[in-house]
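The chain below stands alone and is given in structure tokens; this is the form predicted alone.
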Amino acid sequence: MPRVVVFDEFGGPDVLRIVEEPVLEPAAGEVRVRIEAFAVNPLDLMMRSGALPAVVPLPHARLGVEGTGVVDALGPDTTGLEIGDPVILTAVPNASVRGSYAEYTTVPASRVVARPAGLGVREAAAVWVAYSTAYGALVEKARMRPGDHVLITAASGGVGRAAIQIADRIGAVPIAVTRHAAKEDELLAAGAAAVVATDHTDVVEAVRHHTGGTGADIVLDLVMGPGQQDLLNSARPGGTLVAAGFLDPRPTPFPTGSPLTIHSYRSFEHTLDADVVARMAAFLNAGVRDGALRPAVDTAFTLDDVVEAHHHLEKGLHAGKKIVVTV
């Protein structure tokens, strides 16, 4: 029988555990995808050590929000799809139920999309969270246009990665910031424009120094915490600053009294409207062809060294690259 990834009880990664479960047959309006390659996300960590705010049911619960596979079978009254074409997860419901940490999964056919052409299947499995999540903070929700300087916190991590290509596709100015000087070669070879390392530099003035005066015109901050405030700081009056991420667990106050517009956002309000994703999908397919987003992957571990794909990421070894699994 296929395999599928679970866990019992909340922990380190030790917990993880793979055991055989029938197939099941997808229901009307869904597909069953047979997962070729999954990545290993932050959130599915959150969710093996009990720190995820949503209930995670136990035992027997399951994870993954991101893969990439074949259609397997259809349901009853699904269409648009055939048995055999490739796709990649945009969504998976309940993923502690039918996460994509399997041999097989089932979701609607709405939660899939067109595997991009030129994408090899380690690639497709880790591009969507965080192409999707840059595309929708900055390109949906901040508006992003050609010439915008555009500040990118935790800018050498998966999300942040992907939104230095997405800025720099559309024609901004992508500023990467990130803790560590030994990391600006790196950043600057990914496509940004200009890089502020936090441990030897003002951030408020170095970002003045590189937009001529005036400040960055968007913020995307992954990381929260005390640090948004210079972030605010860094910004030209009447910029967007868009709360993205949690990096930092310490209480960040919602900015009051700004000059700026605020957002806060989660991928999901963008993963669930089919409208956006099909623009999201146009816009990776388009940019995976001219080869303006391409997705860096660091390590790829076996469905049976599932445990130690999660130390990896756990002890930081990825370098901010994704992680995949192959099935």
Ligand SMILES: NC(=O)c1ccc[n+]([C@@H]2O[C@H](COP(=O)([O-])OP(=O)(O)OC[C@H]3O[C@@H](n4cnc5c(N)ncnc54)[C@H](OP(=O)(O)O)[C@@H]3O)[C@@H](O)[C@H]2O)c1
Given for the second form:
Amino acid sequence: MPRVVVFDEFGGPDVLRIVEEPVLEPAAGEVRVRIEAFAVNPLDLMMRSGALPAVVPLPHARLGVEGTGVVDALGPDTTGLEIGDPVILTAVPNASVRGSYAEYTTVPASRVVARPAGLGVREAAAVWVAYSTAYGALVEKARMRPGDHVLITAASGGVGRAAIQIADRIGAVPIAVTRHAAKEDELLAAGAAAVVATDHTDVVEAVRHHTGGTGADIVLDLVMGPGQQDLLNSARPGGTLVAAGFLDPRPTPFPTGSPLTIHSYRSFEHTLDADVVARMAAFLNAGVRDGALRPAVDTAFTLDDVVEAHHHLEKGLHAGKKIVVTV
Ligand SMILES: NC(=O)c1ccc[n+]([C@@H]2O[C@H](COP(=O)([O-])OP(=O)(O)OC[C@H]3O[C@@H](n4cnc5c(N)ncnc54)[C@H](OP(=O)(O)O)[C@@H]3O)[C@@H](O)[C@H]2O)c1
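Just the form predicted alone so far, so send over the form predicted in complex with the ligand.
Zooming out: every chain and molecule, the one shown earlier first.
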């Protein structure tokens, strides 16, 4: 029988176990996907550990919000897809029930798009969350335009690298923020126009320098915490800050009196919207085709090593690249 990763209690990576379960028959409008690979995201660690401020029904919770595979079965009235089509999952909103950590999952057909031609299975498994988040935050929310100076925090991470590539493709100017000067060359090679390393540079001064004194037009804050104040001070009055991540567990002071537009961003607000998903997929396809968008995979584990994959992400051994599990 097909294998599925589940957990019965919150805890460390060792709570994950593999069980065998019959496949679900897709209902009307649904599609069953035979998963070839899925990516491990920080959100999965939060769900598994109980840190997610949302209900995860236990026992027997599943995991996984992204992945790739081929269409295995279609429910009644499901149109636009054929059995055998290679697809990527664009969102699994009920991951604890239909998660992608499995040999098969069944989701609404509106939650899959064609796999971008030119991507290998591993890269395709890891492309959607990072690129749709960066695209949604920068293009759909902040209305990024050519020439905009865009300050990108956690730039060496999965979402950050995607944001650099998307800004470059649109003709904006990505300024990458890292905590380590040692990553400067790597980030310049990844497409950053300039790098601000917070271990040896003052963020506000550096951004003023790189923007000719004006300040950043857009800030993508994937970190939050007390450091957000420097980001607000690095933006030009009338600019935009999009808060999309929370890597710093310390509280974030409320940004009172800031002359910026501030958005909080959760990608589900877009990945459940068919019109936005169509725009994201079109942008992704075009960017993969011309080589501008290049998802970076760190390590590929097998399903038997899914616990190890979680340890790897938890210890930060992935160097900001995506961790993929092949099925
Ligand atoms: N809003 C959404 O819908 C959405 C979707 C996907 C992800 N996210 C969130 O976005 C964030 C980034 O995700 P990701 O997959 O890109 O993560 P990632 O690949 O694990 O990368 C994280 C990077 O952030 C930096 N970092 C880590 N801890 C930090 C800290 N305490 N303070 C400052 N920088 C830190 C590190 O870079 P340096 O060592 O170079 O500083 C690291 O390379 C996460 O919080 C994730 O949950 C949100």
